[in-house]
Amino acid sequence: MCGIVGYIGSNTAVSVLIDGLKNLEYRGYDSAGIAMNNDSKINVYRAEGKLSNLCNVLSSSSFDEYTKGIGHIRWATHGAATLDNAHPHKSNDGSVVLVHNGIIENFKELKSELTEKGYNFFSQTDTEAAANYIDYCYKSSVSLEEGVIKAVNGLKGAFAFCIMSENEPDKIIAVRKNAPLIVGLGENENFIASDIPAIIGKVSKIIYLDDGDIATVTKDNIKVKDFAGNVVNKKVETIAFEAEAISKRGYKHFMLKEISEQSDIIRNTLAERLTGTNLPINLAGVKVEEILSKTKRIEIIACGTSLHAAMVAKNIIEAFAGIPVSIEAASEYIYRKNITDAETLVIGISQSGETADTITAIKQAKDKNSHIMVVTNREDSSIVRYADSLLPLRAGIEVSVAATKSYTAQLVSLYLFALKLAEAKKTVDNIDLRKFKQELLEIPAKLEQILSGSKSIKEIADKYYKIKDFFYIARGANVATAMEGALKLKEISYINANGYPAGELKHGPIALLDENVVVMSVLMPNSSTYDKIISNCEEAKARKAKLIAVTSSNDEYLNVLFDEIIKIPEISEELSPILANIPLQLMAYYISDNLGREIDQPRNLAKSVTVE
């Protein structure tokens, strides 16, 4: 998590600092600390909370001589979120100063260690050992970089640093290890960030550091060296991204932008995989005939709604090619013993391609010889580097914490992989082949027709979102597509909300339904478990719970059962999840919207979870 932003050059660095982590607030609101350097002494300032906290501890002063600086937005992991936790954090004579993203694991030790030397400690985080175990090195150095390159060495865990010392002024050092960093290059000034967003329309190149480098930034220059002190030759790319990717465009909040933007976004993915009904599926990063050539079984490892993705490629890829699936939280998986191996697909499904348990979960399988495909919203994230196979979603920079178009477009790419193994293994026969085909390129114009009748959802939250509980309930394919719409409800609105299995209902859950809960379920009418979940919604009205259906039914009776009926296009049951689920963002984003929450920035959230 945590956002990290470096600026060395000829312009004032206080606005270029909180430029960038205003547009990293979604990766931590905490709190939030810039550092500046005015040739002479570092002046560290810093505040609880939200970036605006610090803004207005930094209103009345002027800074006009200070030309390098770092910044940084924390999301809380060792220690409260408290002023005395927030970065930058400084050495004791505060001569070393630094902003950290990531977990020090060894930090009790060192910090044990240097307090025999007669260093003392005035925070609960792992970051300020780290402080001050490289002015410790730095003090038997020649330099900084030397310093923090013996310090570097002594230090275990996930990490990336931006440093700085009052005497070299003129440099700061960037060091990555298993948590992104990158470089822009500018003219007589250059950035460093941990995330693109950060130095959007400030730079047009930048150096991706890889783990184990250590960058000495200078304003016209940049050396990087790795963990051994040897001169590392990095690559220079070009920005992706433009300055429009991290603007609202008028709308009240990035999600509401980010949920209309899906049918674009997919129209898009079609647009380059699937050309027609009768042309096979182009899936350029997928090495498919490797892939079937070995594969006996597939696991899906991913976390979040990322997992809820997973869950719906588990039916589709069985029903579609017939091969077995299991799908596992990264979390868990990387702490037991499991059965990958050579002849396993591995799937790391990833939007920020940053997510700490799923890259190492990712490591694992790939020491075990399996093909690693990723599904990642972020080609040059840090995943992409282990992957056999690349399945890029495209959407664009997500900035709202709650993923929306991201996960459509992950489910629509899995869908698209899922079909392309069936092609290929001729499990489908042509005109099922060509019949899904079709639906898929029916499904933005489908999406944009939920989208434009938006209205009536939000008429529907706007009865409901004082209500404390939603159940959400579906069966088959549409069970993930309950989950997911639960999570989002609870992220943004911060209301318990739970997703089940529809027949689960009566085996505990139902024993909470009263005339204060609200059951939301999802039911497509060419399923062969309608005639159940309608009786499973029977069994809900009988405990006196509000009703809501997402269906495409035209079934009278819908009428008589539910409260309110959210209708979305007809589709067969196997693609519904990826319209029923839109219905569901935009009841959690108006529900939320209602309350007076902080959709984009949700309490203890943060976009790209870094650490494990």
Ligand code: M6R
Second form
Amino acid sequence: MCGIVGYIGSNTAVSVLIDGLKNLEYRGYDSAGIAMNNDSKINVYRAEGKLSNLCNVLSSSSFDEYTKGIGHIRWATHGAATLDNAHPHKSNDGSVVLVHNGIIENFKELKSELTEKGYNFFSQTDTEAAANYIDYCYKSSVSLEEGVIKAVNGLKGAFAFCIMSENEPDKIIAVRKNAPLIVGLGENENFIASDIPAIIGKVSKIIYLDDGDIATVTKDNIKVKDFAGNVVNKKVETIAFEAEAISKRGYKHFMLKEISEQSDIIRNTLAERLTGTNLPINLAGVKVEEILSKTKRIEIIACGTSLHAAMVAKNIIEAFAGIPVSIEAASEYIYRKNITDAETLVIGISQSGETADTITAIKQAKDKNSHIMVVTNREDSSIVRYADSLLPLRAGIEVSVAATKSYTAQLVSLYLFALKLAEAKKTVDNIDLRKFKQELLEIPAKLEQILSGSKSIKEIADKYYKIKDFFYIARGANVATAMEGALKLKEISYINANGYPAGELKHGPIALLDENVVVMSVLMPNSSTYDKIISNCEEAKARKAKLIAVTSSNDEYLNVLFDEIIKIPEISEELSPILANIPLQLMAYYISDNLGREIDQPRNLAKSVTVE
Ligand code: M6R
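Given the form predicted on its own above, produce the structure of the same protein in the form predicted together with the ligand.
So here's everything in the complex, that chain up top.
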């Protein structure tokens, strides 16, 4: 949510900044801006909307002499997506220029304090209050660094800043508190970014700033202090991703690329962890014995798609390991009195590891001495620092805002965990344990089979893409599949789509059904509720809804009942959510593509939601 990039060196800054922002565009696209410094002045260029608009603004000028700069891509929080609210923001006299990711919670107080001191405000943002406040503190300090240290102690909330001043043109100051920021180390040049994709391919060595770090970055030096002004020694690490990870590799959209690579991703997720049906599951990083020695119940906390993975996890952990599991949206968990305690295993699931709600919830649980297990795709993310146990997804960088490969990797990882608990507790007999392991090992091949049939899924999407209402129904663990299918469709196509437990249809939503509605149902033939869901589909058919099935069933009657059938390979009901979701991802993709949507960057959304 919002992206930041900074460059200081001997090369032209503009291309580094624009390249960096391009790779961060998935974090926000309400406006974009850069500020560049040529040692005598700082010029700011901004544009509403996508980065391409900023590129148009910049296209007629040459910026060869500007070798330092900061850039920003905005997802609007305080203040509409207008030019006035676009970053970078300047202090009144222009001596401080900054970009910001996060929210300054006490900006109203600061604004009124600063107004009394004669400062004027030209935007509705919290960020402008920070720019003027830093300027105010700087004016009574011997250096920009000292001014920033004074100012950050008076700011409340979450902030990652890149700050420049015309008075000290040889440096950029980077600050991190509850919003990620890294410094990339080059030869005679250094970089700052809110996430690795911004600097991937440009440097291989980075420093992860921690909360409370202030880095003064020059072209040949990086000095880090804490908010009290004490020097902090930082570890230099190597970037774990190749530039290839953020290329579309010829696909029209990142989403399609990410859907298509899922069988390889799952091979990676399973590698070394599950190597044979007679061998124990090996989850290095997960302290299974410690967990089992003290866990009476499990709480899983997540948001969005990760919450759907949590729904599946509840089903399988209870079924395989017999441990009670509750799940909750992080944004709800953090504002209610809960019963989390030292005997609760708290699992935080977050693809990005930067979701503010999930991090806050995990921090709260940590304070209650719960064992914290983090399931994330980003081992370098903020949530990891609270983890007692860590289960990385190994899905590679996910660029598309719509989560696809990370969801499948979350499911497979959580199945491994549930089966590991069952193995340790002996709650599933050996024959079944071997069967489930065998099924997991077969997942990549079955994913390939589904993906190779994507043409027929596209044909169905071509037929129905103009429909304005979709219902997704299922039972058991696939209720999560229905909800995830609906979320995927609505977020990228803007079509009204809702997921329900199939049995709930008759308790209200059925009132909406008519010939203009599509009902997508997931039904597994070996399920105890197969006949029930058939009845639910009959009820929908009686209201003239169009029916599409995702199933592995060969039941002839389905050809009579359904308008379309999408076949998936046979799989046990327990593991079916892994496969059943893939056609729904493809349906959402093809429908949205037919509608000409901006699939990788859907309106109003951002990849990681770093504000509560
Ligand atoms: O990074 P996280 O898994 O914590 O993100 C949670 C949600 O914001 C995310 O899943 C969101 O719902 C996606 N856009 C879904 O495609």
